[in-house]
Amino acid sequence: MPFEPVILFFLLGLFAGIIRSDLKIPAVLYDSLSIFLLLAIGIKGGIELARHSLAALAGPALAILAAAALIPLIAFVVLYRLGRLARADAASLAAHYGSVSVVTFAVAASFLSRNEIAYDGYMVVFLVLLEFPALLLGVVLARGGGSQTRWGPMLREVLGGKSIVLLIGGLLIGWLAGADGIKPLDRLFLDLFKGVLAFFLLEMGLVVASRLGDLRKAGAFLIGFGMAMPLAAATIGLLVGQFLDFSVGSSVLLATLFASASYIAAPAAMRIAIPEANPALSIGAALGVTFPFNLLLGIPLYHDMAERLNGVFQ
């Protein structure tokens, strides 16, 4: 099988941060990237939540909310007892790996597409509500309840980061518009959108590769939970999906967003929340370990075992 070509950008930019190349993507630009790729997830999530209803989505949501609350739990649990981090530092990891990447997802679908595997459009709805009710079960893991937090602003910091508006913005242009009236956009937001995502990875190659000092720092016990952790994340994903009777590619993609762990939303969310915590060692391990071990190995290996979970229950 040919290699998926967006992830050879990202090896090129991990292989120019690796070799201190002088190779760099303007601020701008990222930027502009990132804010082109949400809006078009969420458009393209949208035009596929106006083929269905609302109310029947309701039920798969609330499934796949109560599963997903398991990743922080059991994070915590493995990183604070068997690790044995501080409370705060666990409870920060922890909600990185329970909430979710955007770009991990992306690649996810390029992966799909590439291969010709069909999944549902709207599971970018479940990405948008996978984006921050861990990080709320993080700050209480931190403090051991409620009490001492700074809900405000770190809700705030969480429901109008960029990330979120721009995808639940998205998400409603494409639901309102519908497919007939985004189809004027269609060579921007759908027909360029490997394009640009294949640019994104290049500059996420070169940040990889400037958090490899982090992972030193974070020692071998968090590099293989880095590791070890999207596997168990991605398999309690699989067997939702196959309880939900999702398909192939709709399981693959909640796999993957069960596995991945967030490096925008959470860090930002855990400064404000959780300031003891050290943000070294979550953006090191999701990063540096987590994000590259998904598009690398991740992927192509939930695929596998979701054709071979699909065929035991068949």
Given for the second form:
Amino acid sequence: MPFEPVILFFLLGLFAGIIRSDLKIPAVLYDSLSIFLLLAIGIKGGIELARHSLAALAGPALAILAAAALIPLIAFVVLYRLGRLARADAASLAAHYGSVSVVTFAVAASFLSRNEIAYDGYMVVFLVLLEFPALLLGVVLARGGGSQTRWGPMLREVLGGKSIVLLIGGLLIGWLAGADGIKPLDRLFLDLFKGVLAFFLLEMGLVVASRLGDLRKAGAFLIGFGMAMPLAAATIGLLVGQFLDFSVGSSVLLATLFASASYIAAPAAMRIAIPEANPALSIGAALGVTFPFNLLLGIPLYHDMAERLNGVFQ
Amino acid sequence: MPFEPVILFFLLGLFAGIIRSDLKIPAVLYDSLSIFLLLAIGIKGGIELARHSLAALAGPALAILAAAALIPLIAFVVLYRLGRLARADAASLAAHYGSVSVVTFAVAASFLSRNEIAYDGYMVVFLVLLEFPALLLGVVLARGGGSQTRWGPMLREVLGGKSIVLLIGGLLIGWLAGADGIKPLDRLFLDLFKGVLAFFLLEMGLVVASRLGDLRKAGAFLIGFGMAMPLAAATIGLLVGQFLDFSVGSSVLLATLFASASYIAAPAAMRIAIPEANPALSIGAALGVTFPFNLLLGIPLYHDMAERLNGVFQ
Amino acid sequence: MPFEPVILFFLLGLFAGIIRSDLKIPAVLYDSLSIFLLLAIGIKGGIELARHSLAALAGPALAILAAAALIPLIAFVVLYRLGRLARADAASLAAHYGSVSVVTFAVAASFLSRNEIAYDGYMVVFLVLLEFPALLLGVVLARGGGSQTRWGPMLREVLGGKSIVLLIGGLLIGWLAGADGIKPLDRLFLDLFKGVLAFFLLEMGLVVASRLGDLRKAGAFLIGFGMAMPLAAATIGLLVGQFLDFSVGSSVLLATLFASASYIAAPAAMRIAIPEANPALSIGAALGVTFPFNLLLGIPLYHDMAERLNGVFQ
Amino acid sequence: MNPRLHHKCLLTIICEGEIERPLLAALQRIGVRGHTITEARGQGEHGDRDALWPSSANIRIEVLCDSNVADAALSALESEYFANYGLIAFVSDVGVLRTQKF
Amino acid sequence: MNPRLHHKCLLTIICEGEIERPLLAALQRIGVRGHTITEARGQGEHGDRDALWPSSANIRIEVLCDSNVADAALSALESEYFANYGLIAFVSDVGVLRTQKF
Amino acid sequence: MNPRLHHKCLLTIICEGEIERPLLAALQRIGVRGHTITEARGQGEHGDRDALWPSSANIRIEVLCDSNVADAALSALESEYFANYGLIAFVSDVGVLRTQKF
Ligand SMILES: Nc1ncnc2c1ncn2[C@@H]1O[C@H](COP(=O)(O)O)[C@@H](O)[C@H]1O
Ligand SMILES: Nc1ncnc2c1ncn2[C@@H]1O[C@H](COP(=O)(O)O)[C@@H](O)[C@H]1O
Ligand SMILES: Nc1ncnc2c1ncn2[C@@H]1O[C@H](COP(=O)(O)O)[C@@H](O)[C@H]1O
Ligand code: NA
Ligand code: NA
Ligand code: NA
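Having seen the form predicted on its own, the form predicted in complex with another copy of the chain:
What follows is the entire complex, opening with the chain shown before.
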């Protein structure tokens, strides 16, 4: 399995952070690159979407949403019962793992392209759909059915979050303009995508390095959770992919979505919606463990599992 | 008339701003992208300029400058007499509408390319020429012939303004280096131009949304002015284009220059030169009304008008 | 000798700074572009390196390092004895001139490409190797053999400096991934390189303009030194290139490395390691004199000298 | 201090950037009429806030107001924010010319 | 306060970024010998200054000086800037070690 | 000032950005438990610090602490930094609710 070069940028950032290099990528560049990536992913998905009937996607979408709801529930039970975390912390972590990581998705897509494995471009639609329901579920779990939650501001926060706005906005732009309309923008949004992803991963390496200290607070249980949970979630994703007759490539993407934990939308939303939850735990696990785990080991592994599963069912 | 996809980015930004999304494009990115656009437009113009005799442009330039001087004068009279605005406000608004919007020009050029309508590359020279005379005129109008104006700092402010420096600098670089010399830079300055414009329009959408509140201060008269003035100015531009025997494409660009209102050079210069003028009025009208009006309706309309006018005179 | 268009961007920035234009390139863009340039140079070098045996480079590397050590020594003696500068200032300046300027190197490489003069891609390795030894030497010279230096923090500062980390990181990435692995990133790191360099030079022009005031503090002796020293150092570089049987192109690059003075790694390191040294002197000379001197006159001159020398020895 | 100057309170809050919106809304409910924000980073009980990415960025909010408004704001911070958020708040005495403005 | 410390005035001005140049020039004419600027955004009588683009950005200027210089600066602000610009200014007492420096 | 408030010292240091690391390390040795940094530019004896590039950028460090810690910090600055670096430092009195935090 040939390795994916963009990961080297992540490792470089991680290394620079760990040796406490004075390399610092300005926060503004982080913002700019993430806006670019979200828009570009949305646009690419929208162009693909224009080639399919939306109605045909409704069935798979429902199945995927239903299966995905299992992830935060499993995560919550494991963390709250087994891990004896505070209810708020367990709920916030559940929301992070139930939601998705856009960059992990992009690296998985790039891994597939590099290995010439086809996947459906409309998978981006599921990325968008999976982003926010888990955040709402997390709040419900935190409140334990109590009625204190101010849903209005919470919903506005989540649906007006920049990742949702840019992904959906990109989808619509790609869908309305089509491949032809977007062509003059291809030089920016398509050709530079991989390079920008590499640059962003360099930055993510620095961020992850700065969060390694949080891991100590998180403790061994949470570190284990940060690796076991993506494996379990990816397995669910692969089974759903099989059930929906997805190609190997699309199944790997779905597994990656399920396995990934959000660190853009979720931290911001949870900080407001579940103030008692300690962000060091959720960010330590999601960013310090699960993100590098998926990048370095998870994605190739899910691909391997998808191939085998495909063999079994054929 | 096929619609221009970059406008979708503007609408996305506008929408995100209106729903108060947390999408914020860092101010630094605004600065960076505008530097890029100004330089790139200058360079493209300079390359074209190298293919023409400067002497041949002198005549049209004089005619255009003379006709363009009408715009701030008309605007001032309408606002001061009819709209009963304070003298300072009327003068500042006149300066904004007499000057030009570089991004509106770029969208018009992009509209023409998309519809395969030829235009002369040296139109950028007129963009540069039209940028600052109206600013000086605005100051004269504000002072009512009084002699208080400190012209020295004012002139330095205007001529050292970044839009003038980058446009003229780009013109010179393009002119000196020529198409061949610029070729290694084409990957950045030409290929990415449209994508960067789209990105910048996303940002402009956010900015416009944040200025919609100013519209309430501006009132109905100024909102009407923000749409009638570009129509009048564009008509003058089209007649001048006809008089100078411009192609339809070049006429549309000239009409767009006349119709557009400055929101880079003018606000900065007016804030210093006419302190009593309320920037909420000028920015509300120029950015809140005229900019979106030109983008969404004006440019295709000016094209339509140019086609008809061309038919009439042929 | 055809002139190099990217230099026009430097002149534009310089001009804008001198007339005190309000054109300001945000510091964050400076950081972002310099990260890009360092990484891209490293990656290009790494790809080339993969095509050569590392062992074969060890000999030349040693010869170059030995010869390069002469530069700070000469600089120190000239400044301390002849120029009667304070020991700390002489030592800090020696460190700046002993280290290298990555941007000057990039402009020289671009000059060679433009004139279709071949050079060896692995020259980047020498760029990396020459960056930091002079900094250590500078500290030794400042201390005069005293034992007060806290080498630990100093070494960490220098080796963890962002230029070293990005250059070596880029080298490793290019080397590990190879031309094929990097191909999807070429659109960013190769195609845009020249354009980004132009943009960065615009910024450098502004920075140099803002440092011209320091030249007054530096005085005539230091201004003279800022032009004589690169000439002397380039001559050493050309002789070493001749000795190592380098091609004309590679010799010009080596001469440029020797002639250039650092203004990324050196100022930061010297500010910590030699606090008594006045940064206005070293930055005034390195950035205010030597950098433009090399860009405008030095590089074509070193090429001329390399051609003649080649003629002599053949 | 110059006798023309009126005494006012300057309340400074340094907190996680992610709570900007609810915090400003709370201040507005209390009657604050203006504020100034600068981007910040720092260190404290909640660890290193290096501003490398949005979740580790701080903001520094200044509010110039009457002392009773500052007190009300401090009380709101104490009851709603101190427990769960990385946040410090302090007040100082300053002089202004236009007392009615704040 | 530490008896080694000398009393000085800290004048803080928060204003529209577009008037940075003339304002600094005015301060220099008054005799100010140094200043510090940070980029800012905020809200006040002149509405929302969100720093999304240059025309809506603020700056925060600090000047450490003698009280008579601060008074002169305040008077200049009052006569030339208060009426037309979004701007606040306040002074506070601070202690420094090097009294001759400011 | 509100009687619930405890007196503390606010030490503000404005200095060259390049000395951030050693300076923070020195403050930590003295016993400082937190700090806040904003990016700054400015002008002073050492000329124009326009923040156009890293070597001309300033930072503004705030430390909220007890007055004896502030004194120790000032002494350290005086002996190790005043001579060689562009740097100013000043202290002011502020009030906080949680005295044990600082
Ligand atoms: N003693 C202090 N002096 C200055 N700033 C502080 C101090 N303590 C905390 N801060 C700031 O307040 C933020 C939150 O503080 P904390 O809740 O202690 O983590 C930190 O990230 C710092 O920016
Ligand atoms: N009460 C206040 N507290 C803190 N900052 C303020 C206050 N009022 C105004 N400002 C700042 O000063 C700027 C100009 O104020 P104004 O003229 O009231 O619009 C605002 O954009 C804020 O940044
Ligand atoms: N009087 C002053 N008021 C405010 N800030 C100052 C003052 N003097 C110096 N500074 C700041 O401190 C930095 C270093 O000062 P200096 O050592 O005087 O060059 C300057 O770049 C300014 O940011
Ligand atoms: Na997930
Ligand atoms: Na116009
Ligand atoms: Na050198």
